[in-house]
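Just one chain is shown here, as structure tokens, and it is the form predicted alone.
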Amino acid sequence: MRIDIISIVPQLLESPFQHSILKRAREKGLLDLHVCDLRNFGLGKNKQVDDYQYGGGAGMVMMIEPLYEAISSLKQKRDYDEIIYLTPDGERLDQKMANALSLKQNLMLICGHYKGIDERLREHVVTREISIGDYVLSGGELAAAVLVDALGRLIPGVLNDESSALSDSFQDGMLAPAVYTRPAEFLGWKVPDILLSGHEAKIEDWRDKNAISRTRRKRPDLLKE
């Protein structure tokens, strides 16, 4: 999967996709990033890039002709499964989403800033709108990231065992259940004995059954879907 980046402040993607699980993705060639800085397309001197907002009012815009530019480069080179604006008005990002994204091969992200972008690339170009939660960030690279993070672990072959996100919360629409590990006590705290057993199909029946009552303590709305 190739994932293209368009940002004005590209510092802020450096640190995450540098560590970890991401890090071995890249490594291994599963996972190809790549950060466009906007203000290389930015207009005059001063590579502009935003500008104020028709009709007045606080907060600046980013402006159509520098982020049309960049995503016209970009599209120079290859065609795209999706144009993914990444703002807090958009589709709620989900585990279903998120299986469903990381089956293609390429996609663009841009990351908004001040007010947001310019109406019309919203109309004419961006092909999804995603949002990772009901509030604002400063900008879309930290969302960008979320987004990846989500992405990437479901690449075949990133994860060491790859049976491991199958098991994640929210694969099977509801929350996993309580895991553990050594020693079996701990100031007077017990695994339960179950899990000690060595008996697959009882622990993988607890299992169920303890992922349906953490779901239903916590997430009732999941089982009500």
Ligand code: 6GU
The other form holds:
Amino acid sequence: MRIDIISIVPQLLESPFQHSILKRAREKGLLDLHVCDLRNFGLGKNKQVDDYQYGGGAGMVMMIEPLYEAISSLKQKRDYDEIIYLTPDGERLDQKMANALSLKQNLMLICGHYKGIDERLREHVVTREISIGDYVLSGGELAAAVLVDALGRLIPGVLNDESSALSDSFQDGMLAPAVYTRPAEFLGWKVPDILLSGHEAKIEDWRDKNAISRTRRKRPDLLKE
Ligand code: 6GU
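Now the other one: the form predicted together with ligand 6GU, given that the block above is the form predicted alone.
Every component of the complex follows; first up is the chain already shown.
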């Protein structure tokens, strides 16, 4: 999968993809990530990318021309499955959406700033609008990083143990069960006996029940769905 991210703060997108699973995904050639600095498409000698909003009011708006030029230059080189605008008023990201997007070939992500981007881009160019939750971030970069992380780890071949993504929380509409590692007892706090029993069927059963009870306790809304 190739992902192009258009941003006015490319520095914000450096570290998140240079470690751990995403680093390995890139090294394996499964995730090809590129950050496009919108400033390169800015207007005039100041490389302007934002302007006052028509109708007045506080806050700048990201201009249509630099973004249109940046998007067009990328579109000339390949076809994009989706041109995604990260915005708090978009469709809320969830595991189902991440699963679907992880199967795409080429994605373009647009990070907004200030009051957002000129509405005409949303009407005519953007194909999808995604939010990562009901709160406002100061820019779309951290949201883009969250999205790339959520779907990058789902790209076939990225996780060593393929089954481990399947047992994640939310993958079956439920939270994942509790996990433990050595020692079997610490300060008198014990690991459930069943997990030490070696009895696979019983362990499976314990995990199912644990997942259901913790979902009921922490996220009853998931069970209603
Ligand atoms: Cl995608 N962008 C911004 N700026 N804030 C957000 C968001 C996105 N998702 C939740 N809050």
